[in-house]
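To begin, one chain is listed below as structure tokens, in the form predicted alone.
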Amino acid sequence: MNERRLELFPPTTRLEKMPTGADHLSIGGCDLTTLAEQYGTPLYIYDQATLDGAVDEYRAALRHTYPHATGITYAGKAFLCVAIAQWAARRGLWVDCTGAGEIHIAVTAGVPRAQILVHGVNKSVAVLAAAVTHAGTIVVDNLIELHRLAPLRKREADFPDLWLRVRPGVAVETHSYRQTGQDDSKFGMSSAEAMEAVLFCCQQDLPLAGVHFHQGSHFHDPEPIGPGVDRVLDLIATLRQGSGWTPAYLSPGGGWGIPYHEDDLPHPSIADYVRFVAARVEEGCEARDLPLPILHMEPGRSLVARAGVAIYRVGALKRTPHRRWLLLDGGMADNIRPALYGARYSALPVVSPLRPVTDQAWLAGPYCESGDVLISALPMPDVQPGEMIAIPASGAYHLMMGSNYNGALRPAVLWVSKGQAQLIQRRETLEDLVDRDLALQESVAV
């Protein structure tokens, strides 16, 4: 069982024999025990080789299955910091930014304007202004947003390309919180709104270049993508007939899942997903006499989740009538996913990870919430206070949704590659917690 859990970790994961005779987990040639002792816990580690490998897998699949130009967008919402944005830019990826904050991170990282794409369901005037200044592409979510952009077009000579986000009317099978393509979704435009948007862009000379849609996140079967692709291609054919406009770009979003738990293995590959989407787009365009668009994939977790590993230290142990509790020094403040929508994870001890399992354990954090449980009923060996636990597949949608609940300090983040570890985000300090605060003036104090 424990050997199978190793498959969830980055491919560079190894068991290194220490002078004590114990096996230690290492990733990217770096011993996790040494890193945790040096940088403290909770600690997040990102393995460059795993990130590079996922990009290479997407590119190889697109090259072999789609006969026209393609591109890949890195979803900043999965995890974004200056170093990750720099890596994405060096790999030739576009960086998807939602809001002025993520735009600022990408700009600080030096991401070229042409590689910055801006998303968002309710972009303010300030966010749109930042996008017009810094981005190469803006994905327009609604007609109000489009009308806000028109005056900016008249003032800016260098204006980004616009894509329309549409609702295909079908979602993928996933948690309801992660579904985005249904008719009642808050995201995107209806078919009628899309036609109105195209005509408005033609009238206002707005550089409309693409269509984007997204059906949901963390799905494992590409088949439900098919009806969504078909409906969007039907819409494109209608838009072409009604306005003469055809998109140069088509983005079917992302959302391809990964294995988080050993029960998820074996998992369909990235190549399986890309092959299905590429074939559906190619065949659908041929059937509707549409020119092939540039196919832009937008993988989120399937690029970055497996590259990330979270390390926690065990504090207290408890036995209740029906549970063995391993209480960790991190939890819902750095990984809200189990509490938010029941995400299921696995884990291994960092030292002697393959030692025999004794019974099930509940791995919980230190926060004042009964929902602060990272993993439930996981078969685990005997674990003692002070030991460290590694949770794989922790690279996406953890730190970006993190908080300072109970005064938690956001953890340090390391980049590991070829035996070298580099700090790319320092741990928050107690001073950081009050850095924005202002004391109440005595004149207004009660």
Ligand code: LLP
Contents of the next structure:
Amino acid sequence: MNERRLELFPPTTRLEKMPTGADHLSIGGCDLTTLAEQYGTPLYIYDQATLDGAVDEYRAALRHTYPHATGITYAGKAFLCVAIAQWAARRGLWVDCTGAGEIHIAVTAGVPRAQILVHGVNKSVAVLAAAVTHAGTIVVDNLIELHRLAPLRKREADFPDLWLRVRPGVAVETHSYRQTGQDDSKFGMSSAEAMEAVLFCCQQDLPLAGVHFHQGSHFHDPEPIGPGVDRVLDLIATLRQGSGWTPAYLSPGGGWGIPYHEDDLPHPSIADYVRFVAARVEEGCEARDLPLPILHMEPGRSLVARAGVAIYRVGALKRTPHRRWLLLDGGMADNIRPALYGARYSALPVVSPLRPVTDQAWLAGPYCESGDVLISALPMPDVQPGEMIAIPASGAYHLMMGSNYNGALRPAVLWVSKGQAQLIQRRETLEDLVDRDLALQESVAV
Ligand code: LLP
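In place of the form predicted alone, the structure of the form predicted in complex with this ligand is requested.
Okay, now the whole complex, with that chain kicking things off.
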């Protein structure tokens, strides 16, 4: 059981025998115990080899299955900071930024304009202006946004390419909070709106270059992508007929899932997913006599989730009538996913991780919410206060959705590669917590 859990961790994870005889978990050649002692807990670790391996898997699968040009945008919403934006840019990925904040991170990281793609539903004029200044591509969500964009062109010679986000009318199977492709979704345009948008762009001579759709996030069966692709290709054929315009780019978004728990293993591969999408696009274009578009994938989770590991220290233990509680020093403030989606995780002790399981444990955080439980009913060995616990598959949608609830300080983030660990985001400080605050004026009567 515990050995299968190891498969959820980065492929560089090892058990290192210490002089004491104990096995220590290491990742990317770095001993987790040493890192946690040095940087404190909760601590997030990103393993570069895992990130690189996922990119290589996407690239190889695209190369082998799609007979025309391809590209990959890293969905920054999964995890964005300066260092990871730099990694993405150096790996030749585009970086998807939602809102002016993520654009600022990418620009600070030095991501070249051509590699910045801007997403977002209901982009304000300010966000659109930032996108026009810094991005190579803007994915337009709706007609009002398009009308807001048009006048910005006059002020910018180097105007970004525009893609239209459409609703295919089919969502993938996932938690309802993560479904986006259905007709009733708040994201994207209907077919009629897309036609209006194309005609508007032709009329205004706007650089319309692509069509984008995204059916949802964290799915394991690519099947619903098939009808999604078909519907979007039907729409493209209609747009072509009605306007003469054909997109150079087609993006089926991201959303490929990953295993979080040993019960999710074995999980179909990135290559299985890419093969399915590529074949469907190729066959669909042939059937409709459409030229092959540049196929642009947009993964977040499947690139970064497995690369990230969260390390917590166990403080107190409790036995209640039905549960053994391991109380950790982090929880819903750095990982809201169990509370928000009922996400199921697994864990191992950092020292002697494969020692025999005794019984089930509930791993809970320190915050004032009974819902602050990261893992429920997980078979675990005996664990003592002071021990460290590592939770795999923690790289996506944890820190980006984090909060300062109960005055929590956002954790430090390390980058590990070939035995070297580098701090890429420092832990928040108490000063950070009050940095934005201003004192109540003396004149306020109480
Ligand atoms: N493209 C678009 C337009 C998206 O909206 C998303 C995710 C992605 C790509 C990347 O999806 P991925 O490959 O990472 O699944 N907080 C949720 C996930 C929300 C996803 C939002 N959009 C979670 O923790 O499961």
